[in-house]
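For reference, the chain that follows is the form predicted alone, supplied as structure tokens.
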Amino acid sequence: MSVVVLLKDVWKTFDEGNNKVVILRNINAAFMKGEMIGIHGPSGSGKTTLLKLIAGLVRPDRGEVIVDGYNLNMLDENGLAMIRNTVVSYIPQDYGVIDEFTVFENVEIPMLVAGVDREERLRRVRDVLEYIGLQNKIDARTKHLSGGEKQRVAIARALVMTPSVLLADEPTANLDWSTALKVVDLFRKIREDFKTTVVIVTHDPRLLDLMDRSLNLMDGYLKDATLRRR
């Protein structure tokens, strides 16, 4: 399998006031093609921050960044919107979802920045929303959807550009167990078709024997767990 995503000596620190709080430090490690791996720690651990540095939404202080073989360090603002639109897809705790839009309208929000026509916006949408489960949803506005629904029109919005890697931010924090299980055997499917590589982070522990792997942040370290079965 050949690396997708790679941190090399990667710091963070954010002001607080007069002083400057290490959010992570010497961060190390290489995520797989086609790999699903969920990262837990403590809250206020810096699980989102690191997710946000993959993304490129946030940069490092120091260190470097490599994801799909583009060094984010590299880029400026419009090539890390680029990289954002195209290479990896970030889906926040919240979904991120526009609720007076409807599924279609939020599903094509990425097609739209790159320029897509409508005709193959329109297959794409019908395309990834047939995947998910959601095509009788299409027209429905998402402020009537259940927060299931709302989570997986997030998934086809993040889904729609077939990225490389696949961000999640606690996806199953607001959903009853068995949700929350459907979700990540959506993520896994995901995986398994796409050979995408996701990267979920979450703070419910059952959810990592799920995973390939875990890994956990605490005190501003990532540690390796043991690889897991899939």
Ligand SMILES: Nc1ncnc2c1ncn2[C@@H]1O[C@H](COP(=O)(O)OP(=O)(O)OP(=O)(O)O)[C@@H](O)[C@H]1O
Contents of the next structure:
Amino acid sequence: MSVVVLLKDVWKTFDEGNNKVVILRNINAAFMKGEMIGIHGPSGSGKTTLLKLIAGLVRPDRGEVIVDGYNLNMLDENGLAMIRNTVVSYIPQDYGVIDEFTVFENVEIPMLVAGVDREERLRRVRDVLEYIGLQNKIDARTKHLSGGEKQRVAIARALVMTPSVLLADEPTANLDWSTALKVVDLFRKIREDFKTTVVIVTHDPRLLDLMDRSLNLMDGYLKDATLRRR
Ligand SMILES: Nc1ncnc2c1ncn2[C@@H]1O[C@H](COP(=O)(O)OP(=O)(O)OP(=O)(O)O)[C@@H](O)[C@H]1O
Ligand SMILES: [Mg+2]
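Same protein, different condition: the form predicted alone was shown, now please give the form predicted together with the ligand.
Every component of the complex follows; first up is the chain already shown.
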């Protein structure tokens, strides 16, 4: 099995007033192709920051982040934008969908960035919506969708460029348990069908039990928590 995400001695510090606060210290981790990883930890422990580092949205102070063979330190902003559009997709906690857009308009965004022509965009949006079971909502205005449907639009948009890595920040935080389970089932199906590496941040211990591995982030350190949980 191949390593798709490699974190080597990653450190991240933020300024808080005159103080420097170390959020992540000496993070080392390897996520494999097709693996489903759960990350948990207290609020403010740096979970979102860690996902953003892997997505190339935040740069480390020290250390290396290697995603699908790309060393993110070696890339300029244009290179990182290309990676974000094709190799790694980050789904923010608030879904990051544009309420005023239709479902089609939301899902086609990464293809607009990549310069895919209209006919091909339409074909791929239809395909991905059918895959996630939202084909009947293609022309719906996103603001009229339920929370679970919005989350699926966000997943469809993340999936449309078939990234190697899917990062989801609290994807089920605002959903009831049965809707949350459906979202997790969708992530499982994605990893089965496309061998995508899926990294999910969650506070919910029931979701962690459904992951291949769970990691705990605390006091800046990332530790394997799988054995402790089982
Ligand atoms: N751009 C920034 N500038 C300064 N401080 C930041 C920045 N981004 C994050 N932080 C700080 O880093 C710490 C970790 O933030 P982060 O959002 O990664 O935590 P989290 O584990 O995702 O928390 P939550 O569970 O509440 O979402 C917090 O104390 C936050 O205030
Ligand atoms: Mg967060």
